[in-house]
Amino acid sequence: MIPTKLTSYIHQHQAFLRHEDTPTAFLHRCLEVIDHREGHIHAFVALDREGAELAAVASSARWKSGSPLSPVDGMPVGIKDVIETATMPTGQGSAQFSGTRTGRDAAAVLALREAGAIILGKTVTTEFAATHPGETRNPCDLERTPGGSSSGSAAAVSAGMLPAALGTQVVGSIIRPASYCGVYGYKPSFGALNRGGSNDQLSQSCLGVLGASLDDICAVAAEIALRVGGDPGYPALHLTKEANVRPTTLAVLNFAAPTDVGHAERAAFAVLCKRLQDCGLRVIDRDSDPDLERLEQALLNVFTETRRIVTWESVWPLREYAGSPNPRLSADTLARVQGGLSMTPADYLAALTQRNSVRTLSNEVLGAYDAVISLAATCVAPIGITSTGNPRQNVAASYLSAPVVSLPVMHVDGLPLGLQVMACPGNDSALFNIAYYLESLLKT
């Protein structure tokens, strides 16, 4: 097992202002870690070292003069390789698009540049942010998967190569890698962060952030929302940090079948729940609230329902390439396109109707609770890199369009395991305040 050390940028601000550190020196430390570990981890598909150096020098001058553009001014950031960048290719994890240059920045990348952040590299994604994995390995144990589809983003942060990286999630592509790699992960309410220029425009897809601390992911998300807003037709993310926010009642939901969840992982979560109760919080599960049991039953098939929706929505972007004489697509992708072609508009409408029904029920039931807590993954990162792991603990938040954070506050056999904290859609600011409070209790 290889020890990892998360590298927060936000926590260096005072050192910058006291002239004890600079963004240039911070960048050089990140590059040293990349040079030392990237050959084993394979977190990146591209690096823009020259552009990063120039941006760091400019940022250092701003901090020296006491006039940074934003809290993320000078922060080295990784960009998942389904998100467009003007200075680097966007290959989408696919041989079909390897080396493709669009010549433009995605909305989130543009926002980060305007905030002074350093766009250091493109991080490995599974093919089209789906199931077919790349070569990235988990920094906590190189024999294990980092999860996916935001594989490289989670691994780079976990290894100390970056303080933050952008990811996307349709099923569990931010929260599960965050849990496996022991970093912080945030998937916002649907539409709260602008996805323009991100090549995964599915109806459950969200742009999100993986980072070395809650402060890092909060700052990155806030700067994106401030400058480019949310998706068209959706209110932009608005985060307000409030002191002394203390939740009183937390719901516990189990999203995976008991046989899918490891025994040691269940035990670790039970211990965590007991700690919260000992601190005076009410932690309620299905045994104490029939409405939670009803909601759990309604959520049993959301993974299957999500696959139906995603299968239909994936046909148009990929059909042309799948139908070529020699498609440069994985067997997984070809099978998904064929599955979509076998569906009808009526099938898709039925799946959307079912999703809307479950969302309505969820909002009714969970309105009585401050937040929902659960395991962020069914187990610690599995051995092997041919699969990105079981996403069933994560898919409910995506299906419900709910905001969710993963906190790296548990360990099993020396490996990280995240606590998944979920709120009702639109309650992202409250979610962060609750996450800060829970972390303060559980990190002590």
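Alongside the form predicted on its own that was just displayed, please also present the structure of the form predicted together with another copy of the chain.
The following holds one chain only.
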């Protein structure tokens, strides 16, 4: 087991302003970790060292003169390789698209670059951000999966190579790898961060952030929202940090079947709930609130329902790629293409209608709670890298379009395990304030 040491950028601000540290020195420390560990971890598909050095010099000058462009000025970030970058190829984890250059930055990358961030590398994704895995290994234990689909982003942050990286999630692709790798993860409310150029336009997909601290995640997300907004038609994320937020009532939801969840993980979560109760919080589960039981029942099929939705919505472009002159697609992707052929618009409409009704129920039930807490994964990172693990703890938040954060505040057998904190759609700012508060209770 290799202990992880997360590398916050935001926490270096004071050192930059006091001229005790510089973005260039920070970058060099990141590159040192990369040089030392990347050969074993395989978090990246591309690195732009030269561009990063130049950007760091410019940023260092801005910090030196006391005029950084933003809190992320000089921050080295990783970009999940489904998201377009002007300076590096965008391979989408696909043999068919490996090395493809689109020549432009995605909306979020444009925003980060304008904010002064350093676009250091492209991080490994599963093929088309779906299930077929890449080669990335978990920095906490190289025999284990980092999770997916944002595999490289989670692993790079976990290994201390980067303070933050972009990911995307339609099922559990940010929160699960965050849990497996012991980093912070954030998937916003649907639409709150602009997905332009992210090659992940499904109706539950979000662009989100993995980072070394809540501060790093908030800083990255805020710059994206400020500069390029959310998806067309949706309000952009608007974060307001409030010092004295004190949630009183948390709901506990079990998303996965009891047999899917590890015993030790369940025990760790019970201990955590007890600690929160000891701090004066009300922690309510299905045994005390029949509405929560009703909601858990309504959420039982969300994995299957999500699969129907995603299968239909992937008809294009996957069927187009499958029919191209030289298709090089995994068996997983070909199976999804086949699945799409057996669906009709009416099947899809039924799935949307069902999703809407579950969303309505969820908003009704959860209105009584400050937030929902649960395990961020069914277990710690499983051994092996041929599967990216079980997303059943994560799919509900995606299905509900709800904002969710993973806090690396538990361990089982020396491996990290995340606490998943979820709020109702649109309540991203409140969620972060609650997450800060819970972390302050649990880190002491």
